[in-house]
Structure formats: structure tokens, C-alpha cells
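As a starting point, one isolated chain is supplied in C-alpha cells, in the form predicted on its own.
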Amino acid sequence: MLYPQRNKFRHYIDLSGFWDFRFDPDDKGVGENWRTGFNNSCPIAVPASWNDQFADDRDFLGPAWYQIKFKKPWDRENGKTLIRFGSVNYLSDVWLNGELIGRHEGGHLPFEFDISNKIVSEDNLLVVRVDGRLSDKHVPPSGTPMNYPQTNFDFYPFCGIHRPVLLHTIPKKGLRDITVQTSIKDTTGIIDVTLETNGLNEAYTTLTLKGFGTEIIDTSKIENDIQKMALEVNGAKFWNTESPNLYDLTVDIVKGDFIIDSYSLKVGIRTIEVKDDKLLLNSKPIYLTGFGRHEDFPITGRGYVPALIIKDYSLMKWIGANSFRTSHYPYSEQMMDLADRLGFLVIDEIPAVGLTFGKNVIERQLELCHQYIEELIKRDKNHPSVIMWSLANEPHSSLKSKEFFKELYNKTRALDNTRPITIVHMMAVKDKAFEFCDVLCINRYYGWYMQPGKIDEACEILSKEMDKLYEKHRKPIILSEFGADTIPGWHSQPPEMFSEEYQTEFLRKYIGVCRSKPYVIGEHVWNLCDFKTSQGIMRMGSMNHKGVFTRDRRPKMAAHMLCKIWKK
């Protein structure tokens, strides 16, 4: 699924703005044919979560309905018209002019429908029904009645149209997909390009690579719908965290004397691999410093906010981070584009948080995980910033998890054999799912949920457990979560829980344990910023306060401490 572009052959318009909106608490919209349009609506901003846009109904998870009218913006006889959703959480049904055009399950990943034969020249009515209600058959699943809403995960279940909705056109016969993989031989960068085209004959593909004083052009005749080409770049500028060098690759489809389709993308030449106890970027060891984080902000919830993306990258640069994990779901495509541009390393995670493996749901959970990893790799495979796929966060320990993750690992490896694969776990030593991982990611909170207030004792337990885990698997380890809830402005001497001093001491000593282990390849603090959660006795103000920045991005003491360590 190539992201829409604007050129002579492709175009898009963004339908973001104010839509009509209506809650459907009695679930009567389908029976009353709201798909053909509905009244008694109110305005809502798209993209954004619906939960915090209104004075009431914050915890209503659906169903709810959106609608917008638009005119056909172009008339292209040789083009297809599609409607593309960047993310809708969780279930979505989409109608155009009263006709169902498609359904999708799962938030955080894009989907699109061909509406070429359904769009009309004058007024078109797009209607979307969104259902974010929790279920044990969903991924992520519902959870304990100790929380409200009843999540099985520790972040708020925001609902709605979260990312841009794009109306776009593409040629009827042209490029369907592009896959770029890179390798390095001495100072030469090798770019392998796999092209998927649609019903072309007597046509040619021209690749043009530009950047850093280099221009390489290669042309090949299209023999079938899948075509492989390669470019060699002598004296290449490689992509890394210090110098995120990006080349411009343009793919033109030529028939006769005319270009009939074109697409451009950024290419970073780099390699990533696990060798012995090390993670190697361009054959050199790299140590990850950074965060787990959330797409979360007041009022907009999990909605796409460009300025917030810029702010978060600026804070991560300032503090000395070089990486982050997309906990616990894929982030926006724009976030990934900037990771390429700014030189951040990304552990890219599907929305499989809190898997339960219950006998009545395990088959459906596996089916959804297959869907998510396919959608994620299709979306993010060309990003040099993506260095690892994560298949789950904190799944429940189960005898069934071994076969579950073995199948999912094999699926991921078949889709992309160029990146390491991991699972982020709490039950690390006992669980057998780590047998199928290239890197072991563990979340640990000794000194907080266990051994509260006893940081030194917590670090001793952590150290011994890490050694035991490494002896069992002999694979590199990332401490992918560690942290302590901290109320900004709360101080204590000696440090006590919830104070800024305690968080600072907690993180500093945990990092000391990580740095003492030659097999540890990274430390990701939980969390970059405070974030919204369900209500419960564990979460004052329905907030997780483990951020080293507040929810509105103000630093706590720990942020300054990390800045000194990570920039040293």
C-alpha cells in the first residue's frame, strides 16, 4: 500500500476537518439506515479521538457515526479513485452514497477501498460507523473489571478516526507496490528494488537514484507483474543515527515515449543484524537509548497532531535518545517518515498487547496478529529507521504461547528476512516464546510494583534475573520498560515513591545494571511522557505518571539526569 502522492499521475485530497458526528448508544443506526445519512448530528474534528472533544460521554466507546459530503475532485478516465483511512479504532464500516464499500478491524494501521465505480461527480456522502467497544476476542483484548473502561492494557482505549482520511487517485495500470532492501559491500551500497505492477505489457521501468552528487539511472523491460532490479552506489553515504543520509529514488513506468506512472520515495542504505551478543548497524555495534511512548495528548487523544510529533522528536534529541519502541501499536506514517529523516531507530510493534490465549479466543487472536503483521510490514518495510519487528507486548504466559509465537515468527520472517524479531515480555525466564526471538525485550518494575521503595534490592534482583535469562537463551537483551510513577513537583529527601528524586534514582541505578552487562544492547525508559489510562485505584487522575516529561511535555528531574548520561 503505497502512501498517496501528488504528481502528474497521482493525486490526493485530505478530507480532514469538521465532520458530522452522532453517538449511537442504543445501536439503532444500522436498523434506521443511517448509512444513507443521519440527522441530529454535532460537529467533530477529524482526525482526533472523540473521547475528549465533548463535555460528556468521555467513556463511551461506541458505536458512533461520522459523515461528510464532498464533490469528485477530478475526472481521470485512466485512473482509479480510492478512499484511504490512516487509522480507525477499532471496528469500522464504511458506506459511500448508501452503498457498503468495506469493513476493517483493528486500529493504528491503514486500509483503503476502491470507489472508482461508486463515486459521482456532484455530492458524495461518506458515512463511517466506528465501534470501539472492548471484547476478549479483539486484539488488544478487554480486561479486568478493576478498571473503567475495562481494558487489559494500561492506556486509555481512545476511539474514532485517528489519522487523515485521504481521497486519492492512481493509474489503472501502473505501480502497485515497491519493496526496497539494502546491503553494503565495503564502500558500495546495493539497493535491491522489487516492483509489483498491474497488467502492464510492452512497458519499461526506469529507476533514478539521486543524492550527494550521485545520479544513477537504470531501465528494464517489464516481463511480468513482479520485477526485480538492483542499483549499486559506489562511495555511498550510509544511513545511521549520526548521519541519516537519504537518497531520492524515483520509479517511472514508461510505455512508448510516455511515462504513464511515477512514484518517489526516500531510501536509506543501511544494514541491521544481530551477531553474537551485539546489535549491528552497518556492521558496527549500536546501543539503544530511548523510550517506550504513546500517541497521547489532551483533547485530541490518540489523534494525529503534526506539531506534537515535532515536539516529541525535539525532546528526544535534546535528551540524547537514539531510539524508541512503538508501544503498543504502530504510530503514524508521518512519525515514521521523520524517524528516517532525523536518524532514530524504531522497534515497530503490532497492537498485540495483553494477549490472553484463552481457548475461546486464541484462534481469533492469532488470525488478527497475522493480519496486523502483514499490514505493518506492507506499510513500514521501506523505512531505514525500522530495525526490528515486535510481535507482542506482555502476553500472558501460557503453554499455548510457544506454538502461537512460533507461527507468528515464521510468518514475519517470510514477509521480511532483513530485520530481527522480538517479543516484549514480563514472564521472561519461564516463557518459551523467547525461543523464536532474535532479541529478548523485557519489562521490569522491581522497586515499584514489587519491592516498593527498595531500589538497591530491586537492582540486585534485576541483575540476577538478567544473567539467568541470558544463560538460558544466549541472546542479546533490551530492557524495554522500566520506570516509576512520579508526581511533578513532589519532592523528598531521602527519596520516596512518587517523588521526582525517587524516579531519578530509580532510573539511574537501573541504567547502571544495564551498563554492567555486556549482553545488554539497550535501555528504553517507560515512558517519554505521562499518559491517559482507564480509571482504577492504581492510577490517580486516570493517568500513568511514569513519564520523564509531563503529558504537556514539561521535564521532570529525571529528564535532566538522562540528558547527562545519554549525551556523555
Given for the second form:
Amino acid sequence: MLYPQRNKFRHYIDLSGFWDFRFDPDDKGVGENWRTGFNNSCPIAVPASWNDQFADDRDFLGPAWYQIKFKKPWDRENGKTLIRFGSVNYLSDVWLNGELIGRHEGGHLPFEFDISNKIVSEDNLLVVRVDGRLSDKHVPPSGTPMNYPQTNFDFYPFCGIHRPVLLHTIPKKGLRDITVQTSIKDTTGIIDVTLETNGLNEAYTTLTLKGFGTEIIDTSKIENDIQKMALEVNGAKFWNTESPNLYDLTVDIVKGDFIIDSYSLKVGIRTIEVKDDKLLLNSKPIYLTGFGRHEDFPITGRGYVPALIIKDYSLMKWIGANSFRTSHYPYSEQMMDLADRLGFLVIDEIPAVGLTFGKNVIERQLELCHQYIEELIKRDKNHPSVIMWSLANEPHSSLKSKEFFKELYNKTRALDNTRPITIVHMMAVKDKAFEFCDVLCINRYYGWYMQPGKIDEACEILSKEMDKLYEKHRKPIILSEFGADTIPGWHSQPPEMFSEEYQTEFLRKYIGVCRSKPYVIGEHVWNLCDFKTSQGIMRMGSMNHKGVFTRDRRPKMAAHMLCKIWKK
Ligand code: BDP
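Switch from the form predicted on its own to the form predicted together with beta-D-glucopyranuronic acid (BDP) and print that structure.
Let's see the whole complex now, leading with the same chain.
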């Protein structure tokens, strides 16, 4: 899926700003035709979650309605016009000028609709109904009354239009998709480019690759809608964490003497593979240091905040992290672009968290997981930073989970055979789906939820368990979560739970265990920052306090300790 771009053939405008908004607690908007416009609205910021923008109604999860008016920003006979949503949580129905143009299920992934035949030149009215109510048929699913809102996952179910809404135009006939895969032979980088076009005849594709003093141009006739081309870069500058070298690739579609479409993207030449018990980046073993994270901030909730993205990357650089997992859903496209640019390795996860495989829900949940992995790979396949797909976080285990993940694993493999696949496993759960992972990711909280207060005992258990897992599966292991809730400014000697000393000791000793095992290829602390979650007796102030930074990004003691170890 090509992100909208501005050039002679493509254009977009961003509809971000203040929209009209109205909660619909009695669910009467559909019956009362709010799709044609509604009154009694209040202003709301888009993009951002709605939950923390107002004085009341924080826990109201929907339905709610958004509307905005706009004029057609261009007049292009040869162009199509589409409306694109970066992320809306959870269910969205979209109307333009009163007519339904589409529906999408699931937050965190983009969707778009062709509105060429519906947009008018003067005032257009875009109306979006968003429903974030929880259900066990959703992915992620609802949970038990132990917490409020009742999630089966540990983060606040923020709702709303979370990422920019773009109105964009593309040529009627032109490029539909580009897939870039890279390989390396000695000092030569090979860039395989697969192009998807629609209905073009008598046209040519020209690829132009520029960067580091190199310019390579290649032209080929378009024979059908899928076209494969390859570029060879001698003495290539490869992409890695220290030197995230990116080339500029431009794809031009040429007909007669004219260019009729063009798209530019960044290309990082790198390889990623699992070999024995190692993860190899450009054939060299790589060790992951970093975090599980969340898109979470006061007031804006899960909304896209550019300055926050910069801040988080700068804190991760400062602390010596080289990687993160997009726990527990895909992050914004802008976050992924910066990972390429700044040299971070990303485990890219679909929003499949808290799966239980219940009889009445399993089929629908599997359908949704198929949809999500397709959407995610379509969106993120060209990022050199993405080194692994994660198919779920902490699914419950049952006989059915094996079939479930077998199917999902095979599907992912078929969509992308260049990246390892993982499933992130929970403590104290049988490993029914471990065989469908190329890398084992495990979340462990001995010394917290189990063996509270006993870090040394916890580390012994962890160490033995890891050895056993490796013996059985012979696959590299990432400790994908470990951490302790910590109240900043709370101190104790000897270290006690919730104190800064306890978190520091806990993380330091867990890291010691990881470093003693040659088959452990990474340590991801839970979490980069404190984050908001549902209310419950386990979560003081409805917050998860396992961040090594606070929610407003101030370091706790443990952050300084990690900085020393990771920067060595
Ligand atoms: C893990 C989950 C994560 C939670 C964490 C915790 O993957 O979402 O936030 O536990 O309890 O099991 O802090």
C-alpha cells in the first residue's frame, strides 16, 4: 500500500484539525440519519483519542460521530480521489455527502476508499461513526469484570481517529504497489523490485536509484500488471543500526515521451535471517537491546503526536536501545519511517493480544488476524527496519491455538518469505504454538507476579526455564518482556517491590541471565514508559508503572543503569 505522496502526478491534503463531534450513547445516530450531518456537536481534535479530551465521559467507548466539511482541492480528469484513514479504533463507518463509502474493523492499520464518483467540487460532508465498544468477537477482545473498561489486555482501549486522515489523488492508470526486497552478494547489493500497475499498455518503467555517489537507471517495458525488475549496486552501502544508509529509489511510468506517474521511496539494502541460534543482520549476529512500548500520552491518548515520536527515539538512542517491539499493535507509519532513518530494528506486531480461542469467537478472530497480517505486510513490507513479524502477544494456549497459528504462520510466510516470524509467549502457559515461530519470544515476570520480592530465586527459575526451552526447540530466544512496576521517587534498602531500587536490581539481574545464554538474542524491557490502562486492583491510578521513564518521559533510576549497560 503506497503512502500518499506529493509530486506532479499525486497529491494529498491532510484533514487534521478541529472536527465536529458528538457522543451517541443511545445509538440513535443511524436511525436519525446523522450520516447526512448532525447538530449539537462540539469541537474535537483529530487525530487524537477522544477519551481524555473532555472533562467527562472518559470511559465512554462509543458509538460517537465525527464530521468535517471540505471543498474538492483539485480537478484532475486523469486522477482518482481517495480518502485514507491512518488508524481509527475500532469500527468505522464512513459516509460522504450522505452516501456510505465503506466500513473498516480494527484500529492501528490504514484503510482507504475510492471517492472519485462521490466527491463534488463545492462543499463535501464527511461523516464517520466510530464504535470502540469492547466485544469478545473483536481482536483484541474484551475481558472480565476484574477491570474497567473490561479489556482482555493491559492498556487503555482508547478510541477515535488516531492518525491523520488524508484526501489524496493518484493517476487512474499508474502504479498501484511497489515491493522492494534486498539481498547481498559480497559487496554488491541486489534490489528486487516488484511493481503492480493497472491496465497500462505501450508503457515503460524507469527505475532510478540514487545515493552515496551512485546513480543507477534501468528501463523495462510493461508487459502485464505485475512486473519484476532488479538493480545491482556495486560497492553498496548497506543498512544497519550504526549506519542506517538509505538510497532514494524513484519509479517512473513513461508513455510515449511523457512520464505519467511517479513514486519515490527510501531503500535500505540489508538481509535478515535466523541461522542456528543467532539472528543475522547482513550475515552478522545481532543482539537486541530495547523495549516493548505503547503509543500512549496524556490527553492525546493513542493519537499521533510527531514531537512525542522524536522524543521517544531520542530517549531510546540515549539509553542505548537498538530495537523495539510494536507491542501490542502496529505503530504509525511515521514511526516506521523514522526507524529506517535512525537505524532501529523493529518487531512488528499485529493487534492480536489477549486471544482466548473460545468456541464462539475463534473463527471470527482468525479472520481478523488474517486481515491484520495482510494489512500490516502491505503497509510495512518495504521497511528495512522491520526484522520480524509478530503474530500475537500472549495468546492463551489450547489445542485450537496450534491450528490457529499454523494457518497464520503459513499465510505470513506466503506473503513475505524474507523475514523471521514470532509469537510472543506468556509465562506459565504451555507452548502449543512454539513450533510456528522462527524465534521464540517470551515474556517473563518471575520476581513480580510470581516469587514476589525474590529476584535471585526468580533469576534461577528464568535461567533453568530458558535452558529447557532451548533444549526442546533449538531456536533463538528473545526475552521480549520483563519488568517491575515502579513509583518514581519511592526508595528502599534492601530493594522492595515498587521501589526504584527493586526495578533497577530486577532488570540488571535479568539482563545478567540473558547475557549468560548464547542462544538469547535480545532483551526487551517492559516498558519504555509508564502507560495508561484499565482500572483494577493491580493498577494504581489506572497506570502500568513498569516504564523506565514516566508517562511524561522522565527517567527513573533504572534508566541510568540500562544506559550504562547498553552503551558499553
Ligand atoms: C504482559 C503483557 C503486557 C502487560 C504486562 C504487565 O504482555 O501487555 O502490560 O504483562 O503485566 O503479560 O505489566
